[in-house]
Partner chain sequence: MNAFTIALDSIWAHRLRSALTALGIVIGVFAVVTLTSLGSGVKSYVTGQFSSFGATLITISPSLPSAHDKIAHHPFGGGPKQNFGNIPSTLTLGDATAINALHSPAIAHVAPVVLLPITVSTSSVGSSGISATGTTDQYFSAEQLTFLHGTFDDHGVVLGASAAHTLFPRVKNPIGQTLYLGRSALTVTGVLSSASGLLSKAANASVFVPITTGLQIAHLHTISEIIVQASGNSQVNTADNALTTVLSRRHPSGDFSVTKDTQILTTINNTLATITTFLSGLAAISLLVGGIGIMNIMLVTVTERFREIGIRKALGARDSDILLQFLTESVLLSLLGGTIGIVLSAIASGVIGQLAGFSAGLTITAVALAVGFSLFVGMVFGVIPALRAARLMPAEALRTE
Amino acid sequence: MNGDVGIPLIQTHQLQRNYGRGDATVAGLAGIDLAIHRGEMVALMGPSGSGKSTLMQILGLLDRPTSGNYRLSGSDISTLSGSQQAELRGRRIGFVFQGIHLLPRLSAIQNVELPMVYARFSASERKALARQSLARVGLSHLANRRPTQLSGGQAQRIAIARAVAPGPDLLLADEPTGALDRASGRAVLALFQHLNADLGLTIVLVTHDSFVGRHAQRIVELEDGRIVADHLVEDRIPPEQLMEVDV
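Sought structure, where only the one chain appears, the form predicted on its own:
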């Protein structure tokens, strides 16, 4: 991948995604032009059906556009085979979802290691990166706990550790606080801000919640598959100290 800081990490041109056929075709995305640079923390916002989750799936290489162009670090994604996209996704893109999806039979550290198994990291590298990532989210002491022994906030922080352990360029988070209580949600948002500030990690948050959006530096608003606003966050909630309690 091209790491030139002058090139946007994400750049789309007239990105379209249609569903159905003929007269039944529905436009999920209707011509998206978007640039996100390395180190930005951006919130994609809009009502249900606005296209924000569809856009996230394409940015994360989980779906392909019907037409238009998507470049990641300057590379045209459309030229890559399915296996090449899967390898790129496994090493360069991290995902955090509202549904946390930890495997209950595995410990926290084993859950963090698991995606790196599929991305073909060596066993020693996986273990070292998993321990480092657990320390980064403040949960080293829970490495051997199973998901059923964790609170919702702890489990989501383990999921974030899993997403960032391989050292991705991009973290995509889809409604990451939607299933959490207020205190746990604030701790997760503070963690995202620290990862963005300390690691320079590019983060794209998908949310309908204006409170979540105000933790980002920039908000891109979608409606009916189109970008209707793109602006800096003037009343951004400042980065917080991570909570001492294990929420």
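Shown: the form predicted on its own; wanted: the form predicted together with its partner chain:
Partners and other molecules omitted; one chain follows.
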């Protein structure tokens, strides 16, 4: 996947997603043309109902477009089978959600291992990558905690560890700081910036908060399912020192 630099990691053409049928059809996305290259950190911004989450779900293969074309690393997604898409989700794409979404009956490290279980990594490889990933988010000491024993900020960082453990090309985050207090939110955003800078991980961040958006290099603004602005961030908030101790 480290192919030609000229081919964008993400490229969409006239992407549409309609909800409902017949007269009641509502356009979630009304023709999106977007290209995101490797190593970019992009914020998708817009008011609620603008289609930014829908776009992220299609980019993450969690949803299918009604029409239009989406190429991930140059390959047309519509030609892939369900299990091929599942494999891409497991190995190439990492997700971080607003609701955190750790499985409550698994320990932190078991949660981190889960995508690698589905991607059929060997047990030893899984364990090693999970530990490495927990260390990267600075939470090795919480490996055996249950999600209910973690603070919101800790849980979200475990979720980030889970998303990046298999070594994906793309990290998709939907309002990742929405459920967190300001300090935890900033720690999470700093972590994103470091992952982007240190690993060259492509990050797409969905947010309605311009402060969060200013952590990205580029902002794509949506309204009513269309892109209304696409520009680089001039007053970017620089990566903070990573916090080793929890808030």
